[in-house]
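A single chain, nothing else alongside it, follows as structure tokens in the form predicted alone.
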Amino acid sequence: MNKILKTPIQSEDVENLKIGDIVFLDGYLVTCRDMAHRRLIDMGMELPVELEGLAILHAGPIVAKDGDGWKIVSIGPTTSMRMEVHEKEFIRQTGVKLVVGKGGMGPETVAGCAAHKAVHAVFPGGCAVLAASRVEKIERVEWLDLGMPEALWVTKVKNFGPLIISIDTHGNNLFDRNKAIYNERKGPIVEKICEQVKFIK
């Protein structure tokens, strides 16, 4: 059975999630990437969106005008590791509970998620049009002066996912765990391959 997270997300909603779990999101999802993190953390600017209990997506969407409003054309995640230097403090200051992106994140984000009861999840790469189909509407846009990819697009989503939990509230990191498993398996396999091709000079 799929787990549905609904905003506003409470700490107890994410405390029982484990790395590898698959969840879907209903509610508010705000795109928030490099420049928004820098403005808050490095420049001390106040975010124009209240993120307490909400979810952010590391993404630079393609958006088109739709009458007096906007519509999402494509919304693929961007590499989360770029936000690693800021994410722990970002989580602390904003109270965001779900951070979604592409690829893993590092020890600072792990610490932030554990301290403030938040999780990081990955959205499958190459599924930007699928993601766009789960956006019911764009409620508003902030910091459009940063350009379309870096602006804060406040969206309402339904059944947004699948989202794979990569960092949980207990200090576990799916990508680190998988690296350890792969490295453990790699040694004997490399030895076997080298034995079979040792005739090559």
Given for the second form:
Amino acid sequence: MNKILKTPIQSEDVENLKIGDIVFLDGYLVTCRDMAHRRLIDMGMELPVELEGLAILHAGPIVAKDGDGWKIVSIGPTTSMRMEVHEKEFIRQTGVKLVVGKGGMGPETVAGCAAHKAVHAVFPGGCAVLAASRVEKIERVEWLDLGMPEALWVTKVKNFGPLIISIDTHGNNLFDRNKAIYNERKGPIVEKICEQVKFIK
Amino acid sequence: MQRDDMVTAMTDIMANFTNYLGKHLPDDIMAKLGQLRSAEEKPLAKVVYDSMFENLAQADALDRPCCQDTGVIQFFIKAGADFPLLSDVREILDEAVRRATRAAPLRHNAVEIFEEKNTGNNTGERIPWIDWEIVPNDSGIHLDVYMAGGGCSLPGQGKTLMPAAGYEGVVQFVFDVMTSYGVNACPPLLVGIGIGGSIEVAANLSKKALFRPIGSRHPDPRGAEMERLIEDGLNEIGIGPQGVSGTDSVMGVHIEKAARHPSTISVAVSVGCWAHRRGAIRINADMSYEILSHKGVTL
Ligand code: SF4
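Having seen the form predicted alone, please provide the structure of the form predicted together with its partner chain.
Expanding to the full complex; the earlier chain stays at the top.
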């Protein structure tokens, strides 16, 4: 059985998740990347979407006009690390419970997730058509003055995933842990290869 | 065929081919991803591979670019010295890119330096990028087309070492890049390594290494052996798809080389992400063409 998170997400829903778990999302997912973070945190502007208990996605979608409304053509996660400087404060101010993106995030986000009971998850990068197929509709768009990629697209999603938990509420970071393991394995492997490439005599 | 008709014909071919490339991975990449997927043992990594293949199937069915980042378009050309449209190639490729951008549609990924404005049509100063090699006594043209995404361009790095560092320094450099930047760039990656005497030579060759078909080996047995050693070593680290850790790490490792200065050894790394959107096409003087990367496809 797939584990489903439904918005509004409660602290209890995310508290028992651990890194490496896979979940799917039903409910509201709002795209939120560099500029939206900058406006809220650095410029102190009020976010036009109430994010308490919702999920955000680090992404700049391709969106097409569809009659009076909009339709998602493609929506893939972008590198989450770019939002690292702002994410802790962003989680504190908004009460967002699920942050979705690509690749890992750093210690600030880990601290924010632990303090305010939120998690970071990755959606497989480069799978933009799959992601688009899980978006039921775009409810509205805010801050469109930022341009299509940076605007806040408020979407209703069904079975959005797989989402791999990369930071849990207990201070664990999947990518940090993995990188430590890779670095540990690297030394002896490089040493072994170096023995065999002494072409400069 | 009149010259104008030839220009129109080649523009059509290249516009359609560029559009097609954003939606379909080449045969060798598809085969390699399939192989990695079936060899994968970790449950988390398997889920990621399943998503990738579902995504490719949907991109094909819905006729949409398989990744939203359709990159900066680059053409690496081997042009016959007798190819009749040599003077028109820049104009043809600019127009082909503009048309593919509208038709596909491709994301707008050309930002002018200093002005910091997105041109909105994927052309800009020196973009699409064209790299020329002239082939004597040939009347056709071979084009390797590549969509250089942001995520997979980010790990690109180079360094000029002193000979004392040796090929050991080259190996260390490649592993350092791969275990840091390589983890976030949508693995499993194809790794291109350029070795030469100065940095731009190494960088250029590292990119060209990405156009060699997967499974090919360097013609020099020492080069082939070094490719194998690095590939096996990286796989042993087990970065897995999307860096979530897994049975393997990479789609392949390719080395290209140029003779070096006695006092320097430059190394550069370029990577292609799992959605390695490259295509190879040969166009003849009569505008007949053959697609080498995606067998059986007509445009
Ligand atoms: S690294 Fe490649 S697959 Fe991943 S998002 Fe960028 S272009 Fe797409």
